[in-house]
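Below sits a lone chain in structure tokens, taken as the form predicted alone.
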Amino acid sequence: MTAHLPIPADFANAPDARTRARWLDADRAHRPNRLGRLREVMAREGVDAYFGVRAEHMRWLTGFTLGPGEKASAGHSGEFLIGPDGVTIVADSRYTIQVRREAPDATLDEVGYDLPGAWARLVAATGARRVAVEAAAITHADWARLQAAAPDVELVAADGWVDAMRAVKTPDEVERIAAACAVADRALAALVPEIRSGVTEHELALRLEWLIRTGGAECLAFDVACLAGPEAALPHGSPGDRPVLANAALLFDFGAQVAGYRSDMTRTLFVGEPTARDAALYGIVATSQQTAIDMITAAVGDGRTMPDGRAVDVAARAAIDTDGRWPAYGHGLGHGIGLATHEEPRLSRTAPETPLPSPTVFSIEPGIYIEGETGVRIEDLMHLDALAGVAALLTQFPRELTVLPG
């Protein structure tokens, strides 16, 4: 049980300005270097040009971005394509003043609202004949409409070329995903004190995203959980009118983003003293969490080869399987993060039997849900350096069984 309650002094202030220019001035600077690795994919794969959808891509390979869920809305804008020696990002008029300032470097074009209408043009100015698409981000009928706009041109399904590239980070991208981790563990120790018995889910919940937002994110990386009782046994459920139980479970699933990158964590608290079934789920969801922390720091400070993330997930749900008592986890273990909240690398029983990457950011959640009375998850960041002999938590926010006073 943790010794003594956080406070928000206990963890480490926002960036300031001068650290976000510096953040801003690395993108800068690593962006040549990630359409050259981009575009020997591309030769290797013998493709003239890549046509990209994704915001998060949009944003690590030109700068330009987009606020969370306005893709929705942005339409063709911010899509872009990369050829051999140049990049065309494509807007309408709501996007262009914010194109030209945040991706200099990039050819804009002014296709307005019809994609398929300027698509033989801009790949005719590549003289791309091969074309790869992100298949997995793109409609089929926008797919569609690009063939027919250009049925000489051969569109290539390409899903995960950018995805591994993302997966492995500058040190300038763990710097940001740690500052959002430290709001994100501010802002629940913040919240502490104002939790107790009667107070509902989305009060809590409403009350937790406002401190995050003010405490140094620009958004929240996804809507905040709060679940009291037997809610907790939702892996994604939504916060509502129930009022926190006392001696009953209260689990809180929530990130924030800083400078576009994102943190998720998740923490179950305990309202007044816990019963025993309580404390001993809470016990094997530690352990289960503690036993592939050890695995993977084990193999850092041993210089092994790195275990691949199906290899982590079957070792951490075992600690569960061999307490018997309640089923593991049916989710996965744990997911990158970054610019979005779930990237590669995965850890789960259907994970690429490959070393996990390395340096990367990824989450490690397991937890006990029991339909009906109560959930336990337990999930934090772990930063893996492995040349540097680094596996460290980026979360701070203690993980020891936490009693609020009732």
The other form holds:
Protein chains: 2
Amino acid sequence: MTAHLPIPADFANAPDARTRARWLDADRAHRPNRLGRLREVMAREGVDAYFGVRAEHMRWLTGFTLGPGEKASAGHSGEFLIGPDGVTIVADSRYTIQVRREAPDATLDEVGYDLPGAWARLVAATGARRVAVEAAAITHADWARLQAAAPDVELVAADGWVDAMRAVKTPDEVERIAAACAVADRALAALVPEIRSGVTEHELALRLEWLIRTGGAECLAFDVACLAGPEAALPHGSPGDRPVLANAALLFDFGAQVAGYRSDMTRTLFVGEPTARDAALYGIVATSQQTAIDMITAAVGDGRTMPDGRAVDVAARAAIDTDGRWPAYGHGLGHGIGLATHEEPRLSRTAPETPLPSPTVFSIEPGIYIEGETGVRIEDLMHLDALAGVAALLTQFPRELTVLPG
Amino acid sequence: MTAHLPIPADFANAPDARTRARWLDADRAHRPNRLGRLREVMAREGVDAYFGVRAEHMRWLTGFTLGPGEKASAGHSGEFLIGPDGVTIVADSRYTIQVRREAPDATLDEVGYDLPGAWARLVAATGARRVAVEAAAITHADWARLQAAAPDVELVAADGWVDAMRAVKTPDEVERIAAACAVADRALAALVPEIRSGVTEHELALRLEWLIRTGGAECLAFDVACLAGPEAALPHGSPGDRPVLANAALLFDFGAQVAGYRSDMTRTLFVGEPTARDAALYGIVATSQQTAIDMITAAVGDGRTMPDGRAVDVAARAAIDTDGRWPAYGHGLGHGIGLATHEEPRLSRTAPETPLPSPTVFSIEPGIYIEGETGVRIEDLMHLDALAGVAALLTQFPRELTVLPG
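Hand over the structure of the form predicted together with a further copy of the same chain; the form predicted alone is what we had up.
Expanding to the full complex; the earlier chain stays at the top.
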């Protein structure tokens, strides 16, 4: 149990303007290298150009930034074509000023709203005959339109090329994820004194969001989950008008976004002493999480090959199965995080059996859910850097069982 | 100029629980009719089943609701197959309880995470050989996987079938859009006393969001835009740490969501007297908007055929071009709104030359943007019901030039 309840001052301050400016400079400095590595993949896969539609990929490769809510109305603005020599960003008049500001090294092409009409010209300018396309993000209708617009240009489904590159993080990217973790840690600590039985999930979720967004984050990483008592059994529940219950679980799953990079954490708190059953659940989930942490830490310490995401999931799951009283989580153990909340690498029963990439950042989030009764999940982000011998948690909010005054 | 500054009490209160319950009942009562009309389209197009992936379509046809932030992580949960006799909603364990609650008239199929693996069985159960698929929403990768999973089932791109149906609104849908407008009107009126030079765009945007989300809306319709001075020239800019400037434009573009339905409004306010140039811009944009309003109102009054969305855009644009001093907006004049912020009908230079549907709701939002200097846009929602002789603005916040104390 925590010796003292966490307070905001326990955690790092939000980054200052100078730090943010340094991150922007780092992004720009990284871009030629990122594009160079993508062009190596393109050469290996036998394509001459790469057409991207995913906002995180675009930000990472070009600097042009569309917020999470903007993609739906942006149309073709924020789609991009990488040729052998240059990068073209497609935009309509709503975005041209922003593209010039954020992506000064790219060429802006004002196709307006009719990308298919411009497609043959855009591709011809790169000299490409085979174009990789982000098939898991582009709609089928757009794919078909591009195909019809230039029938002699072959479209090739590009699956996970940039995702694999983005899984490996630079120090400035890890700094930003850590800063997002600190904003979230501070926000939860600031919320603690306001948590009492009777307050609703919805009120606490809105208040936590407010603390995050006035505490150094430009936005949430995803909608705040705040689930009381039996609702904590829903791994994907939304806050409702349900009151916080005494002597029962109160689960918060939330994250911040700082300078584009995201955090993700879950804490299952108790308002008043937990039941013996809930305390036992908490202990088993904590053991499960610690098993995964220890496994990775040991591999880093020994200079061994990193374990694969499937093996870590198996080990964490075994810690719950060994106890034998309650079912292990139905979801995966963890996921990479960065510009997107969920990205590579995956730690799950279906993850590839190849060593985890490095340096990288991912979540470790085992849980136990008992439908209609209760749920416990603990989620922290881990920074793994095998060469540097680092396996460190970025989430700093205490992980031990925390009991708030009833 | 406004005689008095708007206050929250000028606008309707948020809907009560009884009204909300009535809307839910109305939705359920409408569903058989909606499905029946879609099946007529299916018969005409020669398909036996319809596979949908768009969250708004699913809510409208089945009742199952995924929030805007949920779609990204929902996977195949919330995709649906409409056969000749029934509706099947696909979901994994995270959503099964919710599907049963919200879509009691549909069949739930727990395919888990592997839709392609279940595809042949799902389609066979409907007896279908040709399946319409929402090609403008499904990813190309998913389309290709479904095609490979049942090669003898023909996939047909369904383009805009449900969109055209959703453009025509029932009275209870219009009520909800009007309620969303009122929440937004009230929120801006409550913000007015807090607006002064020096406060940042970001602070005002966050505060306005808070007022909307604690004032009767379940969420925003989209991220609040608050743009000061030269930033108002960005038709799609985001709030930053820029302070509100005296004697310059302050543009708010925002909307609320109430019981699923959305509003969208833009007001360009001035903190301290505007320059003569900005006042002139405002007057021209107001005239442009009024031209569009008058054109539709006159057609309704005369019982004439409704104008088409292209003609209205042309007329509003001409009002700016006639003045000749400044460029007309590069975007479209307006868009339909309902469960989605942007939907049919469109009012733009490329809109179809067919009469506007009726009853319907759409925005009218001309603007003038001078890069690096200033921008003015005025946006209101109009409810058009040709048979009932209605052409009424749902947005109630005053449209005339509003000058706040400096």
